[in-house]
Every structure is written in C-alpha cells, then in structure tokens.
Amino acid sequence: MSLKSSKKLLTKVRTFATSANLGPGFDCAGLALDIYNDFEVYEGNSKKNCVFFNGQDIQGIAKDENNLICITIRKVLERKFGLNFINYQKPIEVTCKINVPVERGLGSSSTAVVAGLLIANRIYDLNLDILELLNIGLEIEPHPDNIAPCLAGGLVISYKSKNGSYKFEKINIIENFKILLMIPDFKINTNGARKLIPDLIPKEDAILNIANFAILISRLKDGNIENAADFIRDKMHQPYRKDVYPDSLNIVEELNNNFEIPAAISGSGPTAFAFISESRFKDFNEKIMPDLKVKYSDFEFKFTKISNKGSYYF
C-alpha cells in the first residue's frame, strides 16, 4: 500500500457489485448489490498514476495507467477537453479495498469504471450528470446492465434512446426477500462468454424471454415472488453458456424446478443467484441450504441485499 498519510486526500468513492440479466432480461436489466469496493484518491508524487490494492482476487490487476480506473479517467478527460486532455491530467494515487469477486459475474470491472467516472467528475470539477457518466463509461465497458445499476443503485433497466445514447429507468420494487449468491471457485472472462451466444435467436425463445421478463418485473414490483421461478427462466444466454458453468446452471435448475425458488446466472457467470422470500427463509436455511453446501462444496454461499443508493462519495 502507498504511504498515504503524507499525501493530500482528493476524494473517496464507494462502488457496488451488480447482478446483470436477472434471467430473461438479457443485456438490459441489472440489480445493484450490497457488496462494494472502496477507493481513496490522493495526490501523486510522480508524473504517472498509481493504483494500490488490498482484498480478494487482486492478483493480475494492472497497477499503472492500464488499470480500468486510470483508463476511465483519461476517457472522461478526452470527452470533456478533446485532444488537449493530457494538459489537464494530474498524477494521482488510488488505494482500493476490493470486496467484489473478480470475473465471477458480479460486475467487478464496472465497479472500477464507475470509480473512474466518479473520481474524474469530482477531482476535475466537471459536473457531469449520471447519464453523461453512463455513456462515457459504456465506451470502455459496453455493458449498461452493469454500469447503470452500479451508478444508480437498485433495479435498473437500461435502453438505447432514439438518438443512440443510453438511458435507464429505475424500478421501485418491494424487497421482501434476501438474495443468495452462489459463487464457484473459478473465473469466467465476460468477453469470452459473450462469444458463445449466437447472433440469431429462435423467435419462440425471444417471445418466451419477453413474456417472462415482463411478468418477473411485475412480480418484483408487487413483492410477489412466490411463483416467480416460472418467470425467471431464460432461453437467450444461459443455455449457450452451460458448458462453461455446468454446476452453476445445475444449481439454478435445481432451485427453480425442485423447490420453486427463482434463480438465475448472475451476468455472464459463473455466480448463480436466487431470491429467497422472507416467508421461506427459515425453511430454506434449515432444509435446503445444508444439502446444497454438501452437493456444491466448491461454492461460496453468501446472502446479500439490494443496494438502492447507488455509488457515492464518502
């Protein structure tokens, strides 16, 4: 870690994990989770930016200008100041506390991009609004279903407007459930997983996803997830990736089919998630969870909740 006691603190940022797709909402729906990474930004002593880490899954993450935080800051400055952006840069040191698992389908790269967006906006006094930040971030990380909920918090549906820019709607839901994350001990590269999805989807599969997503969102808004397992099913992305996360998909299908608990793959995987209603929570913990932990011993089982506030300065 850097010797930060002698350096001027510029800002502190907290950004949140996300679960994208929510089953049938491929590439448009995302949910912010109450798992977060913290970033402290200090004036740097050298001409180049430096990034320091502690926490989990930090091996192999770039600590120089190639870090996503630094790349994002440069992109923000480029969009604001054009080719002269380099004249506005000032060296910084960023210390990062990483709690969001990396390459597990929980939006870890989006937490870095959003951190870069917020850091640039604050330390350069740019006053960019959330939609401007979103669209700059998407030039680096083209996944609005991760970046939008990370920025805004809660359940977010993103879409491309008629002028080509992205916007989003935040959906108010009744959170009468806990979110169970089932995180296996291996990673998946998002870009590699995306290549497994065909360009053309059978019409009947698209129709099924549209119907399921509409009803799933309605159930979440009404706080009625008792039969939502029927409507979290997906035909557009999960079946095509089953070979890269077979056990994750097995958990999803077991929870949906055997216990009528709505479950899906989080983002591009391999993490799976499930909505456990308050009315079934005690029974689930006592009767279902022990067997899952034995059967899927390589998975970490972690309960969390929705983060509604969105990423912020603190």
The other form holds:
There are 2 protein chains.
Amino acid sequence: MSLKSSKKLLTKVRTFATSANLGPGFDCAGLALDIYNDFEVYEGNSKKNCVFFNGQDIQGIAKDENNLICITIRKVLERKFGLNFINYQKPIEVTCKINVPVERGLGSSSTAVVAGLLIANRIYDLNLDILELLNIGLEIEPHPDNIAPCLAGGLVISYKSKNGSYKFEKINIIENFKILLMIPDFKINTNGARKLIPDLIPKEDAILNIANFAILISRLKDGNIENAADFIRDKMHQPYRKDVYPDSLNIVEELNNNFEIPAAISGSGPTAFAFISESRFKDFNEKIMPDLKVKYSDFEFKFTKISNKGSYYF
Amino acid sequence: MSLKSSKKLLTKVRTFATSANLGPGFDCAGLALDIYNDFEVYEGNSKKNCVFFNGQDIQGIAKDENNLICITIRKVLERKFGLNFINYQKPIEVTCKINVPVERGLGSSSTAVVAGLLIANRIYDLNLDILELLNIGLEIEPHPDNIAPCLAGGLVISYKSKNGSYKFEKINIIENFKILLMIPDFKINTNGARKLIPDLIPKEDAILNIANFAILISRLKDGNIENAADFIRDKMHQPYRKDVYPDSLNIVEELNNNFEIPAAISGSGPTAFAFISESRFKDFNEKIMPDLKVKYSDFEFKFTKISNKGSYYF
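Same protein, the form predicted in complex with a further copy of the same chain this time rather than the form predicted alone?
Starting with the chain above, the whole complex follows.
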C-alpha cells in the first residue's frame, strides 16, 4: 500500500504503541513502544468537513467522520474556537500505515487520538503545548496512561494536578532489557474491561500496588530488574479481569512465579508483556521461550523496545 | 540521668525514630531519622522473668513486663523455642535514654519493638536475620512502615512477598535536603488513628497515591525535589484523619500549596514534616519559618536528617 497521493500533503505524523499500567501502576503508568502508526494528511476535495480515511482496510477502524482522528480534530477545534469551530474546518484526507494491533491493549486508539491532536495543532497552527494536547485528548479518551506516553515517549507516569488537570512525569530509566509482547488472537474492548473493576477497592490491595509500583520504578531507574518479579504484581485490575484474558494471565503468572521474570498484562489486555533482562536474554530465548510458544500457540511473540521519542511530525 | 550501673552489661542498642507514609506511600514507606533511643541491658537480679525499666520516667511507657521491649523479647523467644520459651528467659534490666517523642507519629513504639528484637537476638544468641526480626516484630506491631526503616535505616519500602511474609527494599536517594519536623504538644494513639480509615477506598484515590508515590520516589532518587509538592499529596490517610490533627494538616497544606515545599503528616501524626531542599534552605529559614513559628506557636520546630544506618549494637 503506497502512502503517496497526488493531493497536497499537509503533514505527516508518527504515533506510538503504548503499554499502560505496567502491573501495579494502574491507570497512571505507561510505556511508549517502538511500534508505530504513520499518518499522511492531505487537503481534501470533499465538501464534507470530516476526515476520509484511506489506506489499509482494518476492521473496526471507521473510515468516515466517526474515525477517532476526525473526532479528536473536531474536539481540538471546539476547545480552541468554541461552538463556531465548524467554520474553521478544512476538509482533509488521511492515509495511514497501521502497525499497532487494534484492541489488543497496546494503545491503538491513543495512536489515533494523538494523531488527531498533532494533526489539528499543525494544520490549524494552534501552538498548543503538550499538556494542552494531553488534556484535550483526555476528553476523548479519559485515561492518561496511554495518551501521555504516546505524546511524550519513554516511561511516563500521569497524575492529576492540584487544579484538576492532568500532568505527567517522564521517568529516566536504564533500559537494559528487551520487552517481549505476547499478543493473542482476540480483541478486548477497553471500556468493557474498565467496568469489571469496582469503584471501591480494598485498602490493602491499594497498599500492595503503591509499594510494588514505587519499588518497580526504583529498580528500573537503577537498571536492576533481576528478581524484580515480586514488584510487578498487581491487585487492582488484573485479578478482576482474569476471565477475559485467562491465558494471558497464565503466561504472566508463569513468568513471574516460575522464572522470576517481571511480566504483566498490557493495558486492559489481552496482550501480555515481560521485561527480559539483557543478562538473561540468551537463556530465555533458548530455554524458556520455545516451551512458551508451544504451550501458548495462539499467541504472537514479538520483541520490542522503548521508544524514548514521543509521537512526531516526519 | 546516667546510663551506668554496677550490674553486668549484656548489650547496648540504639534504635531510630522513623517517619512513616511519606504522604502517598501509605502503610509501606518509611524513613529512618537521625533521632534515637539508647538502651542498655543488664543482667537482672529479680526472679521475675521480665524487663524492669529504668531510666527516664516517661509517661505512657510501662516499667514492668508490659513494656513493649519485654513483650517483644517474649515473642521472639516464643517464635524460637515454642511454648517452652519460659524456661529460657533470663531476667534483665533495661536502662534507657529516650530522645524520640512518644506517640507523636515518629515511630517511638517501633524503637521499643526493634530494641526488643535486637536485644533478644543478641542475649539469646539466636542469629535471626533482619527479615526474620522484621516479621516477628510485625506480630507485635502489625505494620512494617516504621519497623522496617528502624531496622534497616534509610528510605525503606516494605511489601508483602508472594509467600505472605514481609520484605523490604531500601531505596537509594540523593539527600540534598533537610527534614523539618513540626511536633505539636499532644499525642495520638496509632491504633485509634488507624480505625478512621475505611477498609474499602475509592479506586481513584488509590490511583492518585500510586502515581504520586512513584514520582516522589523517582524525584528523591534524582535529587530533584524542587516543585515536588504535587507528588507528596495523599488521599488515603490524611483526609480521613484531619479532625485529629487539624493544625498539623494546615501546616502541611500551607507548605505544599503556598510554598511548593513537599510536606506531609509523619505516620499517624500529629507531627508534620517537610523536605527543605538545600537550595531553598536559607530562604526558608529567613522568610518562611519565622511566620510559621508565630502562627503555629504550639509546635516544636526541629531539623533532622536521614539515618542511613539502621538500629545497631554500640
């Protein structure tokens, strides 16, 4: 599929897959991965003020104004120009090259929201900064744990600031590991998965997550994830969702408990991920992964790394 | 008050004050402070198998076998020798020099528990390691956030391991700040304060604490606590206890909100503490502290630092 077109090119953006939660960092932590979607934006020749989506024909991605990119662009314009935004709209066409698996817990929808944010900021010359973009994006997708790392790159912890708006902190870590994604062949709708988690949770579960996540971050900063499997354990989301991704959780528990390899569910699943330290990589590849591939033959196994760069124009 | 005695000296231990929670690190984080209690242990001449407590006459500290040191020694013996422990008991007398304020949220009772653990380990030649001591101590005082840093020194995050026992992680940080303790003239019973916090808490509050605490730890490791007041905010304990330490919480909020100085309640209060960065220390002392001292005239203001050493024999 070519990204070329005879129409006038307005901008090109690259947005990254993200893995949210990282085990105990529920609804606040996310990691940008080196897997990305590319979007080319052309002047449209339609009278319709909406995005027409060309490119790969991917099931579940709308090709009309209901596409998340289009929705996001309208939201940005509405925030900037109020209800008159409709007068400012330019017809555009977007061509895409999609590499991020859809509805697998890898932040696919955030790649579209962030694309919409960056496209609107550029083609309407808005000069919105990254925090303004984040907070507009959150009106579309109300959880920052994918959008913030998708915008900023790296390992990002988002938080609600005193004034109620979201901010984030990019955490410097030592990346002496590879990230193994284990992607099963079915989709999970994030909104459905969210409903499985009650509004009130046991205090003791929260304490476990607070301790584990802080230690996990400390270990990542020290470049010391050997024997860190204890610290990726979570009690706030994965146990409630175990019926929607039983095999994924089995892999996670097997890696954590039998091999001391830190593993967790990516976002709301069904993808599982693991941090494979460089020092154990050869051993893992030769002795552990072959058996996993046999046992979990429906899963795609794929190594990736962190994208320390955030989404960008190219 | 002299620590000397004509009786045979068995051991001397020094145990440290601790500040638990550090804002969002509820029930898992604690910091050992450079304020300590010293205990000298002598052979007793009594037939009673219990600790007789000499030294300062401090209200609220039992002088008989109900003293926490004595209770802890019995618990260690019981764990080691079973119900026959009574046959192993040696009569001892303990003389103390108490510097850690009692029932102020500075881990005073943990100094006694840890003293009991270390004394028992030494005088009965038990060779228990620090994790064994921690877990026995937790049978007396069931929360690790004071006992673990009192034993290990430094900034410690405790966690429940897979097998249910407690472990801890000592976090290396850059200490480019002073710790200001603000100690009001009244006591709070920790057990009573614990009952104010419900067993079920809003998920959103837990998420705030998870994010804030991980960022706070990251900032402390980077030696960057400028503008870190956002990250010491907590929703899991301080708001529930605000009626028991209203002035302490006022100081905390004033420092956080008006001066961007990270401050929180120490343990279950009523002491408040703040991290005063070296770069702002002069400015704080000249411009902020004088007003605070006038406004909160019932509080003692005291600077201290971290004790990176854990409790020890001396």
